[in-house]
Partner chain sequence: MVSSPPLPPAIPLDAGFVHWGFVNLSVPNIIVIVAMLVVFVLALVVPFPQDRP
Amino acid sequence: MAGRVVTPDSHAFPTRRYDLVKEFVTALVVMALLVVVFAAAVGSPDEKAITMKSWAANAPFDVVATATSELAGTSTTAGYGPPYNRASDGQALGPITLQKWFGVTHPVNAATDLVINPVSTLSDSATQAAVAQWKQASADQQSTWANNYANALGKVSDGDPAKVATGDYGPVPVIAAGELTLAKGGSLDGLLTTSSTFYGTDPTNALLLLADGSYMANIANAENLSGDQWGMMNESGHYPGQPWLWLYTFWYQIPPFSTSDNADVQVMALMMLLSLVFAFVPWIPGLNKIPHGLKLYRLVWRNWYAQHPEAVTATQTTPTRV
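Just the structure of this chain, alone, in the form predicted alone, please.
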């Protein structure tokens, strides 16, 4: 004997005409007008972009110290590994070194590309002589000069490179001063922005140099934008920021991710796993019963169910076969 399958009456739910295209076009036009009006009236509410010129104006000592670290090979970029260089294997997920697998796709020589090449564009004889001396020296000699000057800068208390004690620095002070001159003049951004891509501009090198210093990090901390401040989900000047990113940035706040050098790749792998679980919920035994058990749809449609009590009984009936 076959059992009877009971389902809700398909005509019991209310319907109405709905023009989705009309609503979309209306919303698009209204929002476009609002954007234009507010942009013209008040401009962007966000902070202005950080430039090399503003960096040099507000933290000249940091520019000199960062240029020196690039020459010494001690900056973050110099030791980053793929995709910029082979100084390290990069982040790993267990035995899997993902950065190394993909290799160097954007080669960057920190000393040459971020300092020497831009400074070489200065035409004064002192800078030209310093660059020539640097290029003629051995790698060991270059490292000795740059590290000596970096250590001397670290002993200056008031942030004035002119007060560095005399020492064996070779051409490094002149080259670092040349980098500061370019930054103050506003030309360093352009010199570090390449045009090898289809879109014409690639600011990667400029961003790498800026990130190697402490100026941008200090601004980020002041605006609660660093990683340990949930910065990946914060918009400048606002808290908590974009709520849809909380699950991603949450993992950076707790061990073992908060103390791991491989946090980025670990969080990425975890989020990929959670995304797959979410996508396959309808096919995962146990999890696919959660929506039916929670019955949240009754809360959404509570007014309709109150008017149609017979539908409650119908939706509770489980199809069976005898």
Contents of the next structure:
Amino acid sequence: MAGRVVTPDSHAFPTRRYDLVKEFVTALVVMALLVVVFAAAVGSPDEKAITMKSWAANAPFDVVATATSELAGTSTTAGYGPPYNRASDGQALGPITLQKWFGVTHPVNAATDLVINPVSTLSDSATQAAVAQWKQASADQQSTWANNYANALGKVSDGDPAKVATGDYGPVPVIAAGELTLAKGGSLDGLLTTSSTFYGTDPTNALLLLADGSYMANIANAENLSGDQWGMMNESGHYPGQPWLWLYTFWYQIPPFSTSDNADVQVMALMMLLSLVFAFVPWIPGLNKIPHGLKLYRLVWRNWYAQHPEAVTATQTTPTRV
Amino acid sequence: MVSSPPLPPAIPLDAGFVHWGFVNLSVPNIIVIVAMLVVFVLALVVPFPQDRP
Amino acid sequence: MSAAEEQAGENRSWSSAVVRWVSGLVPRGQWLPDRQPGYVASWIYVFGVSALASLVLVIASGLVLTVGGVTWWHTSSLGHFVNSLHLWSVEFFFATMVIHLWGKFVMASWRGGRGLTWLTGAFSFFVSIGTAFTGYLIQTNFDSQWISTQAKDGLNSTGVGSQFNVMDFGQMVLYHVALLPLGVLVMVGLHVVLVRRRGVVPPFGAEPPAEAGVEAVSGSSEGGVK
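Can you now output the form predicted together with the partner chain? The one shown was the form predicted alone.
After this comes the whole thing, all chains and molecules, with the earlier chain placed first.
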């Protein structure tokens, strides 16, 4: 094409010796040394996992409040929507409701799966009676009891169940206390993870319960790990995290995403779009001209340009000819 | 829901964070990013040995 | 059967077709040449190979971790050290890969029909991010608990979470040690083959001495690719 500037075939240029294998082996040795030095000098973080036992020991009232919110249907999991339940439609991008379309693939009934089923394994007569009373009651009655208790707990400054005023709570206080008993005894993790299978490789329900409480989030907040603290790129302790996620976590910090109910799907969609733009930069007019304008390539090839002044002239005419 | 249950005793020490407007970066991450930029600039300006033909 | 017919039959065989295809992927003598074009003379060229070297270290340290199992590193000081090697090789892998990316951007290395090389590099980066992410999920510590319960919301919002459950430890272990590393190796492999196939991009304005004044036919426009 006339006037079209072409990039010639690299195999046609004069060459000089360049030992690729030696370069690779040298790089391997240098990188290995760097990795060993940093691994030895800085190490890596390993903050122990929270157990239900440690949650119960450090924040027993939070366990009770969380169990109550599962029964009342007010916890995050209870109102989540797909893929756990149909309590809501989940997030939407305008008319596109991917979360709803993909449906419920991991069914979770927050009250039954996270509280009633584990608590029903307690054999004391008070708990057995409370569970029986809960199961026989109507959904409306269950909701009234649990919401009454949740409100009453909220009125106590430290959330201590012992300080709650008397009221119409039905069996909820006994059941919530049962959850705390199981957590303190160390059996709640297992009941949530391995009750239906010997090999407990899927702790989804235990993690959902933990995430519904405030305890884990408070620890994460103290370590700058929350979503609104650029937490996605941070790490616990004195360690670098995932700095390559800077742009992903950046969007969560600014409006409209920081105040949106659909922030997750909006940021995901935006990052998909930006990733495609990045991958297709070579074909995007304007973006593919930026390097020529930046002129940093003059530094990379400065020796070669010093020997080929005619090429420098050619680069100056390129923009008008492309 | 209880607003702020007590934290466990053994939380790792804060890594140190730089707050600048809405920006919140950990010192280790800043060190990594700055080091990458410095290495990039050095790669552009430090002469490459070219003794062999 | 004449010798010519026999020859033609061999050329039509599936085996010889594969041989021709493989040998045609990269120009003769360019798989592992001991010479490079004269303009390949800058430290910026060492970051691609540094990322490759780091990837070797990532895989090697990861394989050592698999010997002990997923929770070995919590109880063994040797295991913890190997975990540290794994973390730092990943940090160096990403750092060198990103510097390589910056370098290739300022050189507009997609010129001359090298768009697919850039594309496979970009996808190597994306798959690497996914692989690193699943690594954080299978540490079986507080980080895994926090990161999985946070990340589930983003993935659920797109429907991906319906099949890819970041809180399902067993599923994430297999993604991290099998599916996703395979994806990284495939993308990086394609990338390296394309680099060897097309060679290192010439400087802006360059014309090979033999063809000076004659428009080369194999290239494309300076700004973009065809």
